[in-house]
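This document opens with one chain alone, in structure tokens, the form predicted on its own.
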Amino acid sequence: MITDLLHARTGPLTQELLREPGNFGLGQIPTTLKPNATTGMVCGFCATGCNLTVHMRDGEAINLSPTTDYPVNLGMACPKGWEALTVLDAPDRAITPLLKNSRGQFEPVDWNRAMLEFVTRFKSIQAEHGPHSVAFISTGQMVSEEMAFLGALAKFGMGILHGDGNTRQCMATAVVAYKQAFGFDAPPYTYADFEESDVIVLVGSNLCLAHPIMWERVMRNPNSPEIIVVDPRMTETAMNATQHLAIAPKSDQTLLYGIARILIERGWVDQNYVAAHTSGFEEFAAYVQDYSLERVSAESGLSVEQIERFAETIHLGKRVSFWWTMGVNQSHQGVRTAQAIINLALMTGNIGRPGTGANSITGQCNAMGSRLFSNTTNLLGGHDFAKPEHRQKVAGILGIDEAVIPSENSWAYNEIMEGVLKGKIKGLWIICTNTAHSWINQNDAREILDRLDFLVVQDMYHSTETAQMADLVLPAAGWAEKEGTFINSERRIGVVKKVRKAPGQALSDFNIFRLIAHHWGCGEMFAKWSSPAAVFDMLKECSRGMPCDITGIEGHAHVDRAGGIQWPFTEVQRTQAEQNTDEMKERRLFEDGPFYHSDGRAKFLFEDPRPLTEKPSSKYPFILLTGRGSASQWHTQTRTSKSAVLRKLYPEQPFVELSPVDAKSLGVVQNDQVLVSSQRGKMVATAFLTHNVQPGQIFIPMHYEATNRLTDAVFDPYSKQPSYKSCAVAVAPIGAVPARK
């Protein structure tokens, strides 16, 4: 019956999308782009959101350069940005749907057969095990319009309740910290604050490598700022700091509470700001009395003098900005640590003014778009699935029955994986992410994926570790082969344009979703979702009246013309922008005080620090630190490894940073091959002896496939974000360790 229905649906839409071989995605490159002109668009790697000028020849992009007048990068680009077009030409691009046969081998099929398998298999699973037995895992790397389409299609059209994004791996902690403290997921800053601070505090952030253009903005600061880096490792950023606080791993929450106590004891608190704009300060002040200098010094490994100097530097600063990223977020206690940073900004009045703020730096290019518009953690536009008035509003805007919108939130990523393990999730659709490489405790992750009845992977490349495990691979267009918008770390919406044709039969994710809606039988529900531009108009309306209101944006062309637009951007703000364009280019939140809780106040939140979930032992005596290894690598290297230029800029094989003190005791010398093992797995790496890591600690970059064989599946209780940054491991020269049982 399903097969007959699908054949009946193979009609005008399928033919429209598949009509011209070699020219899929969104059809022809827009005629508004002149054949040999240049055009600007936002980079598709990280959430810095740089703008790149694309140079065209005969109607197709051939080269690019950084845009000189864009307010984000001001004519700068990192190595990844320079190579953004090159990675599209890789020989392992997915160019046709691939279906795994009975022998476990992939065979190319056409889109009609792919849709037949997709719908038949997923509907059969739902019929046997219930509608929630199918789930999806998405990404922070698709344009917002595609994210919104996916979330709406899956949850409203296909009856799927559980779907999460890989932003759970990088930004969930910051999201929850802001929501609880401010009342909404609202990073308050603009990049100009890097240049206007006189004190810059970086907690768990290697800005030089992870966000090099942001570091360039720091280098433009005319105030000779104090730069304080809180990080166990002597990172590239710490090498350039005025103060490096090499704390014991995961002791930052204790340190920050100790700093708060000093500020309170010495009267270094902005009492007027606290009284006017916050709640819970008295309780917080009483709580931190337990964090004496002696306790903080003992638990953090820092000297009393270092701790006191840190507190005094904050006090003396006129414009202090606090920044954090994955070193805080990827933790078993990340939310409360992020809020400990927020507390310092609030109690010193360092928020809402130039050069200040409690500022979370985002990872993926469109993590912010995912946070607001993906229908994973929020209903479209930052709404709440659990609130009837929000469901009614969104249903009215989209023209759908309110009853199809779930009234409860999805499971988080880790809960979906646990659902597979428990037999509750039987089918999984993974879009634009590489779970088999990136998910914590990789060996278990792959075993979990192998339990599925049906796994669909939708990606640019057929070679990823996750795609190789799939039953069906759907070939997707990449950045510069489609249209839409990204939202960067400073809330700036930027435009992505189609300047190249996707290879073979690859389609934009947007049009894959159109095909699936058509074949699933819910195409009429999404009749208005005809293009990314049409969806953007709907997203504007969904945002109306919310903190992220963007109803003042006229459309993609307006964003492009304005050099990006930060949210919020209401219709009133559009009028203001027309009167003073320069003033609207760099905007902070909370300049006028009110936060998003019902009382207009920000909350002081705190909790006892949690001990390390896996402490060193005689068998596993080292703490593993992970993080960015090079400005040229990106996540699982799915794209960056395709560039010969980028590959030359980082070691091809995994390496481990090891203290010379530890190396001597192990009998390891520079460039030895060593075996690194944890309770979960093992990997071989090249020893790099350096004083950048302290004795008892090692560092391995996150990008290598083997790294997550070691990591421990531990999660923050509030954000459900994995704790990638610390677990217990052993190191031994090759040949000195018994074979694994």
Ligand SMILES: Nc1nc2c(c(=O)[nH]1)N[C@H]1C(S)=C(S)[C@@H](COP(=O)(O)OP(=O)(O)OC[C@H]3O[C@@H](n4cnc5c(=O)[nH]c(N)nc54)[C@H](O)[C@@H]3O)O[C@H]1N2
The other form holds:
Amino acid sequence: MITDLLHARTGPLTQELLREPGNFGLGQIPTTLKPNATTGMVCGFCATGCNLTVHMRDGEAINLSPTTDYPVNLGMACPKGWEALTVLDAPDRAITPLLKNSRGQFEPVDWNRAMLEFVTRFKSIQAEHGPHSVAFISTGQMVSEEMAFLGALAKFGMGILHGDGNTRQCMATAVVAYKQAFGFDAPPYTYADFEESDVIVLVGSNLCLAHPIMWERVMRNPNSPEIIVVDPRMTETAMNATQHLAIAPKSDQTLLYGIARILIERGWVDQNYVAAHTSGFEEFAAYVQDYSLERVSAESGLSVEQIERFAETIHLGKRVSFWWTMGVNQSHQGVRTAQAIINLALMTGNIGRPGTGANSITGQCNAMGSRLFSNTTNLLGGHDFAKPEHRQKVAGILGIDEAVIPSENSWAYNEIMEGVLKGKIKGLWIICTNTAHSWINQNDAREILDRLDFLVVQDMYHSTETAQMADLVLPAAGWAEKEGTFINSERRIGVVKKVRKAPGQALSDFNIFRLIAHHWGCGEMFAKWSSPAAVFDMLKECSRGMPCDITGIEGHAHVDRAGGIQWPFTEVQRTQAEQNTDEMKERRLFEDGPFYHSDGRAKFLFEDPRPLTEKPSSKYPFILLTGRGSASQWHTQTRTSKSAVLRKLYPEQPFVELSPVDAKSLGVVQNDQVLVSSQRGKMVATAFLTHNVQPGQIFIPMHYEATNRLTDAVFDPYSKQPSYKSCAVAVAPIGAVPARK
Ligand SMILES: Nc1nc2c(c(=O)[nH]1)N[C@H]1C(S)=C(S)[C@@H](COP(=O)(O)OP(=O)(O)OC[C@H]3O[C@@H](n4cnc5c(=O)[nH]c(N)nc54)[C@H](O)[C@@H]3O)O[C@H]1N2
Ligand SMILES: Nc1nc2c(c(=O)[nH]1)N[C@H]1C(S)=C(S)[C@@H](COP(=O)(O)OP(=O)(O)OC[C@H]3O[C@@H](n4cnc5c(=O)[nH]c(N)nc54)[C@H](O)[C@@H]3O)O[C@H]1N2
Ligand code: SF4
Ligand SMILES: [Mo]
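The form predicted together with the ligand is what I need now, so please give it after the form predicted on its own.
Expanding to the full complex; the earlier chain stays at the top.
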């Protein structure tokens, strides 16, 4: 069937892309790689950005091993990295475009037919309901060059206004927190800070499981650091902490204000730093007076001793680093909680020095790339759609008419979903994310997707929950089947290379976008977007003069040679690097003081904490926490479930962590099947009795499709990030079943 399709009548550009001998589509691997070479590239799972050495035989990747001389992973990799090539070979890889027929079944079609459907259906929706009735959802898991292409094609070429990314589910809170506090979205650290701190504070981060190689960096710290973990659960990370603060869910903001009050009361503030580099401290200091030890202890569930010891440890530390992840970001008050962490770092002068910082850890391999270059919430290069001078600059670089750049911001992911519900959005294009599993409150989410007149899903696999709902599936090449760059959590740009052919007719996302531009009739506008390398050059120019300026990078080969390059990397910095390479390998921000606000100061920001959005009740007496379940599972499992090795490392069936205290009162024993229900939906899971969760709380990993049937669509008001980690549920036994695998 594939061969038939390959010989099917296709347009000239399609044929060119499918045959291209260079870097793309069905072509051979790049001629720059020797057939039996080894070559390094950045891992395509998490934002740690480890480098993996791919071993080739006869021009195809056959194996990989962690790169030993890369500054991120120093020869280490987690199970997902080791299995990264294996997951690419799977029977459910999408190998042709698939079009749903009138009976609701998929039929393979060639690219020309797929493009015809894509263009005519979306254009007719736009003609009938206006240009903004089509939207797109992008990702943190494609290379920056592809994200930029998607954002530019959709917004400048197709006249779409609303496009957001799955990074909304993940990083939006950190982005807004940094923008408001520092004046730009700028995580300040470098991974060497993990090794240089004497106090490491992890808030809502299960580093050991979700970022195992960052955790390895903590383990290499020679200072026997104090490790303080703030997490309601006794996670793998908390088990290795010197202080575990098993906080009541969503009481972090109160706790952190309480810590600030103690630091102020005892004179443990770095007054010089505060005076030189910050604004708003006096107001903040007055505000936190309300956070007495008694209040903080009552609201957080921590003892007075635990709270005082936490404050004292921060004071005694010479190099204190604060790190946060989804336990903070995914909250109805995520932005203010993240800023409560930033406030502690600022008031103790723990920023800009080795081993310090207020550090948000990113999730997806290129979430940081999407923050700067996806053209969703920011105009390319961290610019602002609303500023005419920014639109003019970007238009000049891309050689396009300034008028095609929207002067308004896009709706956020939740607003796009709401737009569908209200009939304002009729067509949706989802690229590299699995909305029908990962979005909050799945019962609503699926009903919303069902309302669309036309849904296009562009994915590596045709079996994802979202692809199954699509009218048209576009088959995409995956990691290692295409080239470009990712940016990791510490702002390090790294390269991804094509070391194997994509299966069947699957094309790189880059080439799918080229094809769409051509068929949409805006190919001319994207004539300069001929390869990822050409796009990288344009993105560099877009970054000029911005805090993320990377104009000093020559191109992909330079990044590769240098072992990754952290932003910023200006032309001046390149000259410095030529003189002292080592000094440029690990760089942190704010070493010389100024922040990005016009007065050069970082802001103290604060607000009253708000109560839980859904409190436990007699009908739903438990709080549901969700998150990562094992180092071997990635999100919605479209990739990791394909590896037999990884499958052995986690329970296949959904499970729920339940306190033995609660289990006893429910009459549940180990491995019983239980029904977990919320006001919105139900799921069946195997009971896993453990003291790692507190009585009154349960934990279910996000990797199972049913988990988000329970969650409640509540969002942070500033970042619009979903609050995945707290809703009220009930648990009921439904009888014993065989032990879980
Ligand atoms: N193996 C694996 N690794 C991954 C991923 C994966 O899917 N699998 N995904 C990647 C991505 S995209 C991301 S975003 C990161 C996420 O990385 P993490 O944020 O570290 O992982 P999570 O398990 O989502 O959440 C962290 C912790 O938040 C806690 N938590 C819940 N509510 C609260 C609260 O109110 N306060 C506090 N302080 N803590 C709370 C949970 O108990 C949980 O242990 O992981 C990345 N790494
Ligand atoms: N309950 C609960 N829900 C959560 C979370 C939680 O903690 N709790 N965490 C949230 C977070 S932080 C995140 S980041 C999201 C993640 O949610 P998703 O983004 O939905 O999860 P993934 O499984 O990573 O989906 C990526 C999709 O892209 C496809 N893909 C991979 N590579 C490529 C490529 O190169 N091109 C194309 N076109 N497709 C590709 C994969 O097959 C997969 O279908 O989930 C969120 N949902
Ligand atoms: S820690 Fe992250 S980047 Fe490193 S090998 Fe594992 S998944 Fe890949
Ligand atoms: Mo994420």
